[in-house]
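Consider the single chain below, provided in structure tokens and representing the form predicted alone.
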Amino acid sequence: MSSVIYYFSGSGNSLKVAKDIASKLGNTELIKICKENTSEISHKPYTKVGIIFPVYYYGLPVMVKEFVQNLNVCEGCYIYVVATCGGSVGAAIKQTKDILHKKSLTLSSAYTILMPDNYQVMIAPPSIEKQQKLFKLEQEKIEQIIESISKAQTVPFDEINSISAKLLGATLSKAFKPKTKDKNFWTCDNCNGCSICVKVCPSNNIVLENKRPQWLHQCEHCLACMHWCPKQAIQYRKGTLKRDRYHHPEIKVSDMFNDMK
């Protein structure tokens, strides 16, 4: 392969981004970002490294900061993120651009694509009308960028009008302590115990002890766990209860097992 693709996923809109850029960019492998490769050494020579995440608080997820701090790429490799995210990308492109600079690497491009808006634990999932207009404009977004990664040109993030969002951005992110968030999930009687709460964490942060989730407090809060529950039975204190769940629909929960790559 001459081409990576590095990705991190709670509801599987940044995984259906990256199968799109993969499928279309050819020769390109996938490679979830989760706790067993948060220190992946690359030494293969990938022309090409995209890392494809979703904007957590306005910034990076916890874990794709610590990726990319650790990432290793050939000098001169084209380099490229592409941030998904409900709203605005705050500051999580420049903290991107920022740690790679410190490892002397080029962020070459970067792009954001719009997607549902997935923080259950705050509000409700767009409507499916609004849902299918977003998957439209993914797709159109992702021919223009095949079109410049294809070509290896340098794109520079259009920052215009984000100061406020950079800023707000940097202090949210600092403040996003996810850990110990876990505390406040909890499961309904309807939980079956089919352990895909399990299977679907990037932490290895759920085990399950006489048939129920029990978390281990190394959260990354992706909501993966209630994302994919198959019963909803996964609730976040009591606001969760009366609202609807949220995953891509064409991504399986297969998909979005830690043994996928």
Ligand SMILES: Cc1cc2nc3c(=O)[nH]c(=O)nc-3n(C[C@H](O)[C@H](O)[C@H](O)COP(=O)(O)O)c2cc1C
Contents of the next structure:
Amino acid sequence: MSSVIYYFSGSGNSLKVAKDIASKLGNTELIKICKENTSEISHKPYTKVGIIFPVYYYGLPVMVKEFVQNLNVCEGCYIYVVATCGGSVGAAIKQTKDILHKKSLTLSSAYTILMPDNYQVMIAPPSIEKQQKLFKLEQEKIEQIIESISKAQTVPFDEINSISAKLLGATLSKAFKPKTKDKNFWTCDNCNGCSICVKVCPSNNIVLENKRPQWLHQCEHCLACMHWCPKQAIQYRKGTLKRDRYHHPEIKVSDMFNDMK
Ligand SMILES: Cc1cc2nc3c(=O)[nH]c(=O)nc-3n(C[C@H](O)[C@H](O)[C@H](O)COP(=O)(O)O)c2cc1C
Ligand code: SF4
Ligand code: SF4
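The form predicted alone done, now the form predicted in complex with this ligand:
Time for the whole complex; same chain goes first.
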């Protein structure tokens, strides 16, 4: 393999983008960013390294931040980033670029793709019609991205120094502390103990006790457990009782499992 994509994904949007890019690029390994590989990742001589993740609170997910800090790549390799988001990328690209810069690595190109917003602890998912529109736009954007990645072009990210990137990066994103947010999860009586929530969790943060999930306060707030539960049994405070769940329709639940388990 000469190319790799490391991806982090809660509801499958970033995984779909990663799969689309990998299949069009060819000869590309896909590796999930999860607890097992955040601190140690075996070094292979990849010439192209992609990092694909969702935007959280206008910044990087904590696990992705740790992953990039520990990233070990070949000198001179082509590094690109794709951030999926529901509306605004904020400081996520800037944060990635800054971490790489501290490691004397260069971010060669960066892109964002609008996808259905999966933050159902606060808002309802977009309508099916709106989702279809976003998926169509994603396909168009992927073509442009492939064009520049395959040629290893340098593509500066225009919004990197925008006021919103600086402001939101310094405020909301820094205040995002996900580890204990799982205290707000609870399960309805229709939980059947299937353990899918355990298998999709990127941080091994869920164990089943008496066939019911217990959260261990090492949460990333990715919402995979909530979105992929087949019984819609996982709730976050009270708001999710009346909201639908979302996951990308072309991603299977087994695609979300951490294959290193
Ligand atoms: C904890 C959390 C925070 C989020 N914050 C933002 C945000 O600041 N800006 C934004 O545009 N979307 C935000 N979103 C929406 C996701 O970035 C978007 O839906 C993304 O495509 C989800 O990708 P995934 O399915 O790969 O996890 C947030 C989602 C979650 C779960
Ligand atoms: S995925 Fe849902 S039904 Fe299955 S164990 Fe977890 S909470 Fe229960
Ligand atoms: S407990 Fe749920 S929200 Fe937290 S990291 Fe695991 S899957 Fe994501």
